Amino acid sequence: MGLVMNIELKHIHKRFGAVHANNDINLTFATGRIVGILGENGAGKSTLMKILSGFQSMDSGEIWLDGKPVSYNGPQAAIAHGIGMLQQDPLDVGAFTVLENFIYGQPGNLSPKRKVAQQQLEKLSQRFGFELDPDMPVSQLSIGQRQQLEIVRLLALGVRTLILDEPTTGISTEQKTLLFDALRELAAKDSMTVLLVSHKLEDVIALCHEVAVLRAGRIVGSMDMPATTTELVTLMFGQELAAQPRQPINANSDDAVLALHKVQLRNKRMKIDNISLRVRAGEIIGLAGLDGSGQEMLLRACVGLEKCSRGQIDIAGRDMTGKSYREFLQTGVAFGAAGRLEEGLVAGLTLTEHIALVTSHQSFIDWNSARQHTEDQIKHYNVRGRPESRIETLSGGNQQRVLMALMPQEPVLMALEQPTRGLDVDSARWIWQQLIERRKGGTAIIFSSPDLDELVTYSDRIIVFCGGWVQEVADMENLTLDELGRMIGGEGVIQ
């Protein structure tokens, strides 16, 4: 296989029903640069870099590599072709250890490549400061750790050509710096393309040699970097966005509705030990640090999809240590993960099959109703899709207001993994004004993130992880990014 030396996408169009998700692409990628994708969610980005990469059909339109036109059907002829693709939510095969996953898909037997492929998948782990365990399950994974098995597992493949969608979610900063200095190192020495989809704009700025927009699925201009976060934003959406101030506390209540006493969780990776905390109605709490480093495991305790070890966990007042989710459901509490189709969402069920199952409470489904329940679900989440849109189809974005739409609108706590995980600027602050009027109803609200900023706007208290260690942040009112940044990291972590 040659070097691809030129990437064109000529007239490319899809539909998904009536939406247009490309409408007339035309664009040009050369040799040796790192470009960024923009757009508002439902732009149409990965929809494009999925055509590109094998995963989706177009409808209409040519790729040209190389000054010549080419035709593949799947990822894998994609990949022959040089051009791979790291999705937001990685493919892998939860059952397979990291080894087996970074084995997959390489042509040959298992076997007699396992010594061959450790060497090269720890040379490849060294080099961009990631940590894998070639023996541990990809089920006991973090989301970020399976992004980062999956960039290299691609560049093992040979790819020439790297479409990376969101791939700085849930790494570290450190981690960041080496993987942006090793993209610099594959585009500069070894002349491959990278194509960077990403809504953290500081990402975009730091690392890319050009930005292409799209809006409502069509191309609608581009830019050379370096660009201010102002101009990229106003190229995006068309104008400038009003700075988003940081939320009073409005805690309605002494009562807790959720209290933790003494609590310890432990898994193979770490173990924390005597959690105390409470949360009264009204009260967001957000919970600060690495990928990994607890907050998920404390997210999950709190609704039963975790046990502790030792502890008590209240709800509203009433014992729940040691029972189930669907136990913790019925005392009011909401979760939501931050893998969406994972176990969010149902891939391969329409939007209307999604609002029957959590609206229907008997054996027989009403689906005249539900489908209208669905159109005003649709209307008042502003999800760009149809009731007959299977859950997959919609962007990343939309997923997650058709998530929000699901949950309860009264709950009395919601625990929320990464809630605005791969959203657009406008995206992310309507997630947030729908859990803020939840707020003013009562509702505790209990959160993570790797965005500091989203951490420190929205959150009442901060709980900051770090090595097996727990900490609330003691002066809210004076924080800063930076101050947040530096305990994280563990300084300042009281141990």
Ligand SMILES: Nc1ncnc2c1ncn2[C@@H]1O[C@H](COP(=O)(O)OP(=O)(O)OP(=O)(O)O)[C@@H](O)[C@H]1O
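Note that the structure is predicted; figures quoted are calculated from it, not measured. Positions refer to the first chain, counted from 1. Between two forms, the rigid core is the largest collection of C-alphas that superpose within 1.5 Å. Compared with the form predicted together with the ligand:
Relative to the superposed core, residue 18 undergoes a Cα shift of 2 Å or more between the two forms. The Cα position of residue 444 differs by less than 2 Å between the two forms after fitting on the rigid core. Remark: with the core as the superposition reference, the CA shift of residue 190 between the two forms reaches 2 Å or more.
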Given for the second form:
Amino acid sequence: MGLVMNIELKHIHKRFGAVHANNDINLTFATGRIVGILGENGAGKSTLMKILSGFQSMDSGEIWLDGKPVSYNGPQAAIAHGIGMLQQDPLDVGAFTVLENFIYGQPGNLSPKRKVAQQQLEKLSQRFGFELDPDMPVSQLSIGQRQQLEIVRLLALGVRTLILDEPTTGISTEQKTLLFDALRELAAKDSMTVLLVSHKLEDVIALCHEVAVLRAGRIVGSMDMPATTTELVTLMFGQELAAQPRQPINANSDDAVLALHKVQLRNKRMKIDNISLRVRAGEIIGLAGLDGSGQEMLLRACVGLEKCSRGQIDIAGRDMTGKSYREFLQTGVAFGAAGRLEEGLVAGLTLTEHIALVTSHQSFIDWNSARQHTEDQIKHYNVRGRPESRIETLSGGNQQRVLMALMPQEPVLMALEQPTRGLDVDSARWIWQQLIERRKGGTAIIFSSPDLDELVTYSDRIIVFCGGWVQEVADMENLTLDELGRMIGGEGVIQ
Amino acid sequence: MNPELINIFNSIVANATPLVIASIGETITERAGVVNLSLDGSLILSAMVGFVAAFVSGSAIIGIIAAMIVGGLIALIIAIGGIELRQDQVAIGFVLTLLTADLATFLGQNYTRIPGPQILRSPIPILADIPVAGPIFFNQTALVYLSYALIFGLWYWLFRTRPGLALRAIGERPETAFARGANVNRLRYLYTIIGGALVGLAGAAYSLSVKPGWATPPSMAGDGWIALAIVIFGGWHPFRVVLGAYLFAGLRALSTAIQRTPEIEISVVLLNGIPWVLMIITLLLVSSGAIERLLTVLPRPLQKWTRNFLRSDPPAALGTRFKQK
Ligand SMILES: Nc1ncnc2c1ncn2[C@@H]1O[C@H](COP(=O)(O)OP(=O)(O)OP(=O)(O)O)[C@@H](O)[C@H]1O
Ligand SMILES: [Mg+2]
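Got the form predicted on its own; could you also share the form predicted together with the ligand?
Full assembly next; the chain just shown is listed first.
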């Protein structure tokens, strides 16, 4: 095809109140390259990408395409200039079918030609091995499939630059392979430019030709690949991050904080039988498995958000089977949901209001002391935000920090869904430091993660979920990432 | 078929027409993500204005136009309050319901119980001669024919055109619609006003055709709430909405007939309650898992159509505000 496209960003500025999210950004992206955009949480990556793709306006600065300055007011106009962005939560309409969603936004006369569009959709999907049923409602697709749909949609609109913001969170390994193959092919064969925002350095290393790094709104460096993780980390944080030493648990008693006896869990799609597990104080249990293999169900069952259809759950020696979430909370468990803004935090409320919600037990809130307390927590948890900031304006990493601040101080058990989802390497470490602090005080932690490295690094024991079966990793000492990956994929399962 | 039965069905279709038009109007508004809760008052006020305008001018057409303007203006107030001033649409709609109904009683007091212009039947040649269906559906007033056009027109618009995709998208996920180039709030204004104008038309259909004239208390009082319920019952799908309106009118005719038959003794309250009970049962059925199970045994092409038809979720962004960047 050979449609070239060179993008130049010149002196881009964007402020949100006191936050200088993009501060004099100058960058050039050459055609046919895959560029990684790296940086800590809140560095301004998403903001910059949204400006380039028309989702956000800039305060000042210029965008030049192929040597000419352009300006556009909105995503549709950016697409007309050949720049399309895939949002982390794909912007589609759940009530539409795949085909309707594909058609919506395409130019044309009053009544779209469905047959023609369907052929185009099928041809593009086939090229990349995507399996998209045109008649399926979008609400029934997985995140990975919705991404695929969005990609073929943007390609059909003729974009020559594709921006992806953290595309690999929440998709399966196979979907990731498909996605990466597609991106490589688009860059190599169609000379498309691909911009990839990601915290997963191994993804960046696997895919990118070069990287640009932001810190606190500025470009602080760039580098041609190949590079090692250490080099990238140094570029991002200005220093190497010391490996965290693992400490053995000091379980001074053998009593189980959490005990599952032959628990059966079921939902519409699957049934898992016979889960038995004893977790002692201070233990960290990792739950591994492909997205939706039942890890989340188990976590929720441990805090009473999911009912077991059979079996018994004890917390600190008390039978809690069938009890409500409220009663579980009273025994001293804490729960952190993966969908931060959907479940853990309330969009529209400020930080102070969040803190007041969990700390104040009277009907009337003493706002002065709540504010004071919030300021302390912000300092303690190093949150980039102010007491009166609304939660949804914080970057992902900072939302996660707030979630930590909202957790009770010394819970008996913490059940955490993907505790470091969307966090930069440094923030992820920070979260784990906090967690390890709490485990020293005797808190048991049970968490799920799609990140094998995280599982192997922090877990005392790992439970693997696969196709309706659970199995504990027998030899933790010699467990390698590869081995764990194979177990998740269904190899070596004893049935 | 028994000519008497044909007559009954003919009058059911005629009587259902204002409900059909009003609930189609509300369907349009709600598909765009706006709730116009003022239907009951809107219908009454536009019926009154429609009748008076027709009476004064001597022209039913002018009455219809006046009624549509009234319905559109009330909807405009809802749009301004809900979209521009960012107030709660339900609250505004509710207040307007009470206000407009009282206004109608007050302004219309000199025009009660007088004869005025009426829209007369105009059978469609050829079509009216089709056995059974002809005399039922095609020996009606022009307003009834217009309601047929609205039903099919709205279905086509929603499910077969590009602007229809945009209309559904602004009610489902306005962020997406915005990203794909729609001016969400302007479209919401447009469809709210169109929906309101249709409610006005429905009002005129009462006072110029179905229940000609103006009286206090207004004879169509309560029908606005019924139309709102029919939209929900109809799952925001034009065909199902219409089915609901006809079903309701049919049950009403049945209950009137039974009340006139001295041999059957049933309490009036009980009879009037039947449509609501049926509606609730249907809603429960549709929202339970039974439908999904039914879908799996149907052949594939039918599945898609049936799912679409039986869908019962409201537009996801109904009643919410959208802040355009
Ligand atoms: N709509 C907004 N209103 C106010 N502040 C905002 C808004 N969007 C972003 N910010 C702020 O701008 C800064 C940059 O945010 P941005 O989302 O670009 O970071 P990021 O690099 O994408 O971080 P992450 O890796 O956590 O996604 C943050 O401090 C954030 O709080
Ligand atoms: Mg971001």
